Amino acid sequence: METRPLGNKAQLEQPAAPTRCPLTAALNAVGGKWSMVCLYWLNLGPRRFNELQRLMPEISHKVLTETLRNLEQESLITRVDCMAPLPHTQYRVSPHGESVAPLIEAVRQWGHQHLAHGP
């Protein structure tokens, strides 16, 4: 298996300006609408692009691509090209990305409480 970056680096948006604020840094990394959802599914195991799109039917192809690129740029996921038996690409959580799992679980639990609370 070969790990390589998503797409052409020149096509990637410029990263956010460096910050010394921990909250800003965290929100830059995982604050997008779909970032934590992607990380949630990838924490359960490696996934192909189309599999992620089936798990999140509301996300567009373009937005999923941008989300995956951002997560890779933040070193939270890796893109892996698998060559055998049929060539395909998988996305998986990086070792650094594993550190986000407790945050995702805390937000998920709060979401359960928020839904139970009602409007």
Given for the second form:
Protein chains: 2
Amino acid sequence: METRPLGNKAQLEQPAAPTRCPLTAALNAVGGKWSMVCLYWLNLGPRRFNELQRLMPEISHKVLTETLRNLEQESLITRVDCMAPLPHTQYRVSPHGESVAPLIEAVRQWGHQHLAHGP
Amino acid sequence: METRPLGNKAQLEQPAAPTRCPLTAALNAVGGKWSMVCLYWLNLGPRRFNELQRLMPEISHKVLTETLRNLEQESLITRVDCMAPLPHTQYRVSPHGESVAPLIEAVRQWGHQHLAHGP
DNA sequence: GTTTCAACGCACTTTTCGGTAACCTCAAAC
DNA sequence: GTTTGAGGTTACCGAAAAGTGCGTTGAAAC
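May I ask for the structure of the form predicted together with the DNA now, the form predicted on its own having been displayed?
Up next: the whole complex, starting with the chain shown before.
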């Protein structure tokens, strides 16, 4: 967000325009329950749909599909159709998506701190 | 989250137990539309309820109340009842809550990058 | 042909989140 | 007494997010 409250107001009066608040833009791109988790795994290497699902047993395939679509839409991942050895689909982090890695690590580390801090 | 899928499973089988996934714990503490925004302002100095609301005109007082309650519950802020010059309530960041500042800055900077990258 | 795997689509349901509006108590100013 | 400000509480609602379960197509294995 900008340090000027009017920035927020401008954002609200033009809901269809791209947001200019960095915090909000970041939340749109990597917010929600599963986006960062998904990116975390993809940052370790390209994966197939089912591989991702097995890494995150609690996600529904519908939500995984939508999460991947959103990350793709935000240009953070790319979908690759491979033909060899067998035709299959792979998802991998895009160069832009690699920029999220330090952020995810920062969130994880803070999360660790927070858990260690108490309830 | 842990790098072991079983960690995730253990988390789900004990929904009432505190989560042990750092990413999830972080999201619980500072996730949602307003938590980080709220913390951002409080990091600049203690504020009264109405002061916060004026800084964030688009938040409803109901949601502001709940956001403050959650941040308090997570030990990130403290509520102080001041008696002078007039009785009033103040919210301020706790020492633990100060640890979120670098994280908020990281999210903002990434958000800037993301906005600069294109749609 | 049947079964299994991969990668979804889709209709519907449930849960969560954020918002609206009416209301409250207390204190101070007029 | 009335009005205003502070700091909420509560009932209700709609939207958004996440989940459930049935279904599809294509390919490979049996």
